[in-house]
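Below sits a lone chain in structure tokens, taken as the form predicted alone.
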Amino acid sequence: MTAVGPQAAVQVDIPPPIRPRERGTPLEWALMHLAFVAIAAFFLAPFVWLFAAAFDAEATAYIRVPGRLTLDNFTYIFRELAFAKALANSAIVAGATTLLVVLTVTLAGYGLSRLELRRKGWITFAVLLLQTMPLSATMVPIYGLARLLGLRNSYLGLILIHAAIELPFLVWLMKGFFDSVPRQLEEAAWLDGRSKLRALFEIVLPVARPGIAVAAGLSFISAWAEVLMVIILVDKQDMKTVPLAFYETFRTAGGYVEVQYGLVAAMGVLYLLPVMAVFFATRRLMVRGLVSGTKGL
């Protein structure tokens, strides 16, 4: 629509109208919600079953109401299986490995983003095809290496290992990150007289909040369930995670045949609960992250 008057003539856009949303017949709309409760369903089942067991006296290998509501499972695996210091192992192990690769990437991923390398193209995809090796190919130079070194039964060799099997896909994340960040940001800090470093830590890193939530929610994650390395590196009792310890409950309360449902559930819920914890405290950080950080790969 355009308004003429004596003075100019302005020019007004009129959005077009809505369109209304086109309902679905009634069979439509019954198909559609009877997937959603089936896939809702399939995928909240062993949940459900999970923490249903943990607190059932008389736990079985399907969902059930429990017929006795008790603690006793929890009490059994901190009394008899020393489940406490594996938490311990793993809290420390997993936060230690988090700082790392957080510290790590996030300076590999700047100088991949921000300097001017030869090929760099080719040595991003050779970061990211590290990421291809199977890691059961690498277990015996590893441990080999490990051993070699000292780092056998020790934090410190469960902390670098951990580290290592996780930086090449957040590197490269990382970079893919920090390049959708405005180099404009640096250069006005620059013009402002900040250095290069004051620049990274109080311009860029604030803006890149949401892909350091990322590495870290992965890092922690990856290095809280990881447990082929800890099979590998750790046979002292004082020093097994709760991966291992949620192993050996197969082999030490029942064996294979008869698994004593109840400790196996009451250690995966203790075993599942931090790495729901850290996934709603970085949630919105870790998607903001997520999709800023696939832009322009």
Given for the second form:
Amino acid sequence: MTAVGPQAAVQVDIPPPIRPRERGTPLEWALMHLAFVAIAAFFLAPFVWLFAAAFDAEATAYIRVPGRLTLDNFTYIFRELAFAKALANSAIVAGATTLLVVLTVTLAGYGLSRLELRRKGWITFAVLLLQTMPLSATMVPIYGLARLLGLRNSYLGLILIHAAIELPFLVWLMKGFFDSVPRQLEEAAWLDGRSKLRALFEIVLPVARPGIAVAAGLSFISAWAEVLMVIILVDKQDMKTVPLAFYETFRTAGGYVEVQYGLVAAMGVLYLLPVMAVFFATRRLMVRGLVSGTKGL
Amino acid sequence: MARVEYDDVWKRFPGSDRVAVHALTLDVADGELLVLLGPSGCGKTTALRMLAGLEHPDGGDIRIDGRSVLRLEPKDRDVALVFQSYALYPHLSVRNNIGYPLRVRGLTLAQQAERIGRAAALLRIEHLLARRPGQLSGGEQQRVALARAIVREPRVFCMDEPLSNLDAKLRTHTRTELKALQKDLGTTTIFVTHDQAEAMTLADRIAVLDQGRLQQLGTPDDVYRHPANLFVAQFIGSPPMNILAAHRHDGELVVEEAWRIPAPAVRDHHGGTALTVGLRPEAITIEQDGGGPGEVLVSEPLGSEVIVNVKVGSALVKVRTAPDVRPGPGTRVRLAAQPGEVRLFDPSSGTALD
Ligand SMILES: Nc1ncnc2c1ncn2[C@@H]1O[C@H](COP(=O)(O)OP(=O)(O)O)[C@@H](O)[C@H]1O
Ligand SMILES: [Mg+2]
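Next, report the structure of the form predicted together with its partner chain; the form predicted alone has already been given.
Up next: the whole complex, starting with the chain shown before.
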């Protein structure tokens, strides 16, 4: 049989079947694992420094085995730098932001997913456009607006601005979650005799729970870590949040006095722990949520 | 107990140029099982959803027991719908799925348990009550969905292709059970399917839809023996009715220029002498005497019967015969049509002429 034109080309293009290979030579195995270790070390190094330096009496900017283990860094930041107040401020701001954001994105995401609105496509893309704008470009008007409304150095100002920052992306994300909840579920609940609002609470929201957990986790973490807006809106000592206190401990010392790396690291540890706690508390839901939620995007 | 009326109901979805439901007028008697039958996309689901209140018609009226329901929310219509996808609540156990409509109605826990127990026993799913829908097979989910619909004793059952996700054996089995259950409960039921065999076995009456228009409304026998037009003739029956070109000549019909049959009396039509003839495969008999206008192409034995494919003129005629009649390919045969079973259609409009 003679292979003619296109058919021959097609046959040539078929890749050979991939055969599962044996483990490879010992050298290949060693090189592969060396590469893994190098990559892991690269990402882990900052955290190693953080935890080593926080408990080190003579910490430097570099990783070293603590000369003398101590808790002095922690006692100092609480006694002298009022870190407890910063932690409380951050907890209040991040917690309230999360509540506000979850409430808002749940309703907005549901609305964008289910309601018949004219120009819904435009609204949805406008939300996404907001997300792509670099926030720092609007620093000045945000500052001016906050001053005008008396929202500087206030919880309300921080909560509102953090919520505003997170809303566009999370609205978009929640719309995706609700899109993936079949409409027939709530229709079934209506026919079973439920009002639309109660069907939303009893059927749709429980089914969308992984999505809500993702939104809550992401909004808490990002409100907890946000620093730029705090710098703009806060100049009173007792309104500082954790990232600002952390940043200032590092910055004000720089240049004039020697940086107290042990203090910076101790703050860093306490800055990091709640984020990790939130992540581990919601990680199962997060993974489930992100996998199923992004399908609808 | 309820009587359902569709009165000149129209529906066109926004942004679509096709009319989904076209002037549908339909009457379902109290306790009747009416099957809405038609090909995919003909508007069956839309018709059902308008009754349930999940879509709003653009025109016309829908009444239950003589009272318009158009202004009622779905929750106030007292219509139960079994979705094609079942729509079981994934976060609730089977027990709570079935009990949900009862909880909504504020029944006491004891009343709920009693009714759930009865529905579960009826559908033989008592052993599944503690499970979640995700842990059930398709057939089991289907039973749970039915249980959730019957447990609240609604005025009307709507079922949207509830058997289409089941395998063939379970489907025929459930079909029989469903019919018995419906007769037992005596609840007015509208059952949607695209499967003509399912429609024939289940229905008290069948409403055949095509492209949003009601083609025929009648008992299964009626629809089978006296299709109102060529669409119904070809949609119902397997194999479907043979549709052949013919013309009138000397009080006889000349079919495909080759086969002569006595012409039945029909009312006047505008087609001149040209006609379209419809013959069910079982309304034709084969005589093998070495001659005749037909030539056998192939015989398909199906166990209890044989479908013989005969070429007549340029057309292919399917004939249903007894299992022992199996003429080989190339055999010349004579065909005879049972006089009472010859159907005539207007060739231009396709409507029946009797
Ligand atoms: N939500 C909708 N939006 C736009 N068109 C729809 C919608 N639902 C159904 N249709 C259209 O209406 C017609 C009837 O659909 P449907 O009632 O689902 O048919 P069936 O159930 O008989 O398969 C189809 O042409 C379908 O594309
Ligand atoms: Mg359908």
